[in-house]
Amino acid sequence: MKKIARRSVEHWTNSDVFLSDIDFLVIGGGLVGAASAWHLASAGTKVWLCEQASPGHGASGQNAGSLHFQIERRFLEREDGVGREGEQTAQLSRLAVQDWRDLERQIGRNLGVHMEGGLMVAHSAQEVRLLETKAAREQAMGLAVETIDRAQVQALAPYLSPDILAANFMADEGHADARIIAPAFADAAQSAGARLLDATRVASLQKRGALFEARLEKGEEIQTVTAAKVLICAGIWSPQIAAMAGLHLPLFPAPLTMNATARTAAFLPYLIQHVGRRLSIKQTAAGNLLIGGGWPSRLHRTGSGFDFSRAPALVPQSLTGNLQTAVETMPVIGEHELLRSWTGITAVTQDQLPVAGEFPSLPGLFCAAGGSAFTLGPTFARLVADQMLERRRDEADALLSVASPARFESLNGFMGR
């Protein structure tokens, strides 16, 4: 890669701007972001992580953790069923697979990471079909999913309703902790040599001639960098810091709603999802259960829009929504307290697919953002480093086409740039 000219800043000051250049600027410190710098900082580049709040505040943190290699029940509600870009996502997920397993050895930390398998399960006749269906297509892209029925299922996890028809079994699915994931990555970044600037908010971000202008704020202090590339990281904020470069993301927000149980012996090895309901399961080594699966939160509103500094508000019928489908499926839960509900807000596109790659129409300014940002979320920061190193470029181009913001140029050519 070729090297730019630096002058390093060591210092914020109230009064002067200064200008320092650098390789690379990752804007947002979550899971994707965190991970991205250290792949960047571990190729010997200079590094930059900035996070406006603290690594892993944003729905990094605020998620349940699933690993969900299975694919998931928005792509099967679509009109053609398990379409392509269900099982092009699902090639991601067998590259995901080996990432999270891998993980904790090379960053050298415990980050909670449980893969003992995972049941996605049904009800109905028409929801074992689909189950069948959805098994064939992950089989040929080479996930291990096997459909069992009501006596296997029952045999392999007693504590599930006797009313479940049939399941698929994938035995390479989990959780991990959601909490600790991005302060381990930023962690391991910061080690590897990249620089976090935490509590800081990118104020402006445009292309000057070659590189890329940020000016960064934190609080009254000011700081201006230049940057060969920049990936932005920045979940539902995503949009914004797009815009300030003159580019539309069209990602909006999806606020959810988690639920935890107060702790029990542990019983549960498995991630238990349902085909046909929102419904996820999982029990956390301390012996919560935690109960999620999609269900709505309410966001609050500004006077031209949403405020996402704010937690949305928890709606009433999301909870009791959850938590039946919870006891239907497995009826255990219904024994147990809730200990606490909670809200956050992930971001999504009007596909259901994530964003990570190169604006082509911005050479140098790279997403990384959207659905499945979690259970993927180690491989897209993989990938997207190898983009902006100009590494296995083919390769990591061919294995993110999915998900490239190539699918909105439509919009950006009338940005007039």
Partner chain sequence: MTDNAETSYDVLIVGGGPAGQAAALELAAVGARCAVIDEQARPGGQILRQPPVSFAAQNWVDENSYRPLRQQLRVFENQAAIAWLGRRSVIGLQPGPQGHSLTTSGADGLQELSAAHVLIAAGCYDMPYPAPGWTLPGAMGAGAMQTLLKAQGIVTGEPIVFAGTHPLMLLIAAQISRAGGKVAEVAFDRSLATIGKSMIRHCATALRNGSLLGEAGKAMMDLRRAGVPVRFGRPLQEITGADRVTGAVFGEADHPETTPCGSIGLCYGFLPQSDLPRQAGLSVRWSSPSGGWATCHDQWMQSSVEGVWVAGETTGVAGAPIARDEGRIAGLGIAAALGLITNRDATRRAAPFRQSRKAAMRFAAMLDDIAAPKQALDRVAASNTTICRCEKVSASAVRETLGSTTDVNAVKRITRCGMGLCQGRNCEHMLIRMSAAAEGRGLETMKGFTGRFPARPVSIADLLEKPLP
The other form holds:
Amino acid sequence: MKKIARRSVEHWTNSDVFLSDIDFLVIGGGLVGAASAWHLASAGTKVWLCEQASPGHGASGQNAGSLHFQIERRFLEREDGVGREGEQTAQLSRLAVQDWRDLERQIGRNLGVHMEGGLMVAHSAQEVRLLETKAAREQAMGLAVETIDRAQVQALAPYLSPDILAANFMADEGHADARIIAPAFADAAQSAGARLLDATRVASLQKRGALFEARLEKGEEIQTVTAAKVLICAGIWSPQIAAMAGLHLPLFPAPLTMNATARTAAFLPYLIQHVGRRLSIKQTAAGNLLIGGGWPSRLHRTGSGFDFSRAPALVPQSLTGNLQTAVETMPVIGEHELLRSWTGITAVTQDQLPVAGEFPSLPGLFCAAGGSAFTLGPTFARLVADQMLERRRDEADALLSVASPARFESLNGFMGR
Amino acid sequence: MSKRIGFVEPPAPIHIELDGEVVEAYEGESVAALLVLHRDGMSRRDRDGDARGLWCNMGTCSECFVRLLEHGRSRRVRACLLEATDGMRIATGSHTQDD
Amino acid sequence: MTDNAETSYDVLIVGGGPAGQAAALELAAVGARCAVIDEQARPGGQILRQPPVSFAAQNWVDENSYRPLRQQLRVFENQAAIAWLGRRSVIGLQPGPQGHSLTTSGADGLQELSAAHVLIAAGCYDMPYPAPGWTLPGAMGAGAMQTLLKAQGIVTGEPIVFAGTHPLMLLIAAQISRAGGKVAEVAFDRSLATIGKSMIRHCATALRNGSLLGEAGKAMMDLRRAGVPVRFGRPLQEITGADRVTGAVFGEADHPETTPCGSIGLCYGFLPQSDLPRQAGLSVRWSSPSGGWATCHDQWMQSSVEGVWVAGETTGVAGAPIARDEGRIAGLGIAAALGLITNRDATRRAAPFRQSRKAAMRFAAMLDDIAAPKQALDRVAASNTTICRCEKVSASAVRETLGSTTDVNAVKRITRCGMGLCQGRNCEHMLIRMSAAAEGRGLETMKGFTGRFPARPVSIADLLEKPLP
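Right, and the form predicted together with its partner chain of this protein, after the form predicted on its own?
Starting with the chain above, the whole complex follows.
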């Protein structure tokens, strides 16, 4: 094969690959896909990045861009609290902090990374206790989280409501610009030699011998490509792609709501979250306040299921619920104008943990999807790329064990191929 | 210079405060019209300090947003849809606050 | 019409212009409970934008062509069965199987309204034409100058220059001149020969519509008498000035000619208001040649969503007489859907409106042809002019991004073009043209920005004071 001379990764020794058209096919041009393609191409391999619309078209470009490393409210709600999985997630968070701090330098592009700290606030005594328990666990896990009282909250962020009794502060939290990040990585990937196929859908994906064969469609143009390994990172479309290869990838759509105000002068350097309510607030570099936190929207339905091709419908109660929570936390928000409410679909697993790694029952097929894929996205991309390149594989396997698709083997054991 | 013309018969004048300056107006006259008369149509300075003016005069372009100060509240409103009332206080976006 | 505080109606009509009035009159005549919502205090739409009641205007829009519209307006204002909800912006439309809900925003906060049928007759707006310097105070849509005159009795900075492709600027310039305003020049982008060719292509229509053309001829004569030059083949190169408009530069780059002015009215055509149709998910199509999104409809003006109807410029900019015909047809269609008249009755009564609409459509097509802005817009697309006023994104920044993606929503995310306070109304049409050109695609195949709530920026305090149901 023509590209052998270019190959530079020593551990990359699968002899069958020399028969394939390309080394790696990455399906999904979101943050994870574009960043993975960048890592893979930077290692000197031949990579195609296939995106059904344009980079960042899906959840990567539509989420509110929080870099949140404190234990999430949704995990605190779980009965088992934060056990072993929590600690492993914290470990990934620590890596993600390092990754985000260096990303812009590494890829030489602006990603709007802004890490000046995050406050998770509490309104009630019960919530304050939750903060204290949470901070103790986080400190034990090596996350630098401290609890501050009302006076300290007011000193740090006088625009927060005086009703806020306490907050957990973590200096590493912040936000990045979700609008530009996937396109920036896709651009960097292309500079490193990856090929971007935009407006291209995967029509079929199957393993033939040791290789994967994919049929790709761009309008009327159809091409078939063989790859040694494939990464599925297509957000809520991932299960459909996995199904083409005969595998279960049990992800569920979570249609969410986000809100943006008109621009205003910069005043909010922090990411604001709430320990007991669904809320995230931040101010973009442009000056808009972005308000989210996981409020539901409504999926459109087709005769046979949900319609992911249409933006979910706005649910009025979510809109006002989210804004009410925001104003109760930061009263000044009431003086601003709502410019746009939008909806997007993220994908979650039943256990709320992300999915990243290789399918044991179909070696060579990898996936990275299922929640937290913005904050942890660059880290997933780096570690999955390591796995695919057989580079520091054991270390990557260990770090991603909490997210491994091995946990779906009980389902995939029923699947004949 | 812009000017009022004679084909309307306006009622007795009222007064509004435009960026602290008292200007004469007529009840029901649009604040956008007052911006044309007293500010050459300028509604704000943008973040680069460039002068900006109203464009569509029909509520669509969002260029003429000004701040209406009343009841201890500051509301951002479109000048072209805002009717002058006596004693009304208006702050144009000349202070880069909103951009 | 009467002021009214009900929240539920048979029919809610968005827009109190010729189309909305016509529909409301048809519906009120058969006993439907309907309300008309408008951002303006008084009905009339942009074409008959009324001065405040207290102004007691004399000789207000007394040109002949306005006469039928003024008559309809008078009847509308005297029809007590129609509820008038002025000074309110419709910011949300949520269609539902059991009726549709509208969210409105006004000085007293938000209000939720519901109805079995909604008619969107929201009109159009001046095409934002991004000539270099167009963000200066004093540069505005020609329609803005006209409404300042009609409804406020104000002439913008003198002397005034008009530049564009659309013949409506002749009428506006003549109105301003007759009212005592000083006009420096009316400059048509296209040559007289090109315009003449368009007229010859439509010569049968031109002959049949002699009175409307006569209106333009009279405007030309009035302008000539006032010493106002009307020039053709005179593309606008730049609007100059530091803090406000001081001149308009015409001609070729090596032979620039500057006309000093205090304000300039740009008149390159009109775009349909399409925020609500797109937010509600109605099918739309690109409207050629002036651009923007026209809402698709059936022969009774019903959109792709049952119970949501459209009329007037919302369906494609074609002028007030057509808007009025479409309003009547929609009104009859809705009346039949409500069971207030039979289908047969509706068909019979709509027949003359269909006929006059068809005839007027030919004239609208001729105007479109004469006013085609493509050449003028292509010039801007190749420049480094600011096309997104709110976020100050230049055509060159957009061109650079179009090298990596031609998906307009992606370009929007990357450049912020269309993310500002106007929510894309100013720049989307340019972005779509540039994107289509970059990809070599027809405009009719393009997708636009995703429509979102709210259709106009709304105070968060207002939203929370009266939350949506």
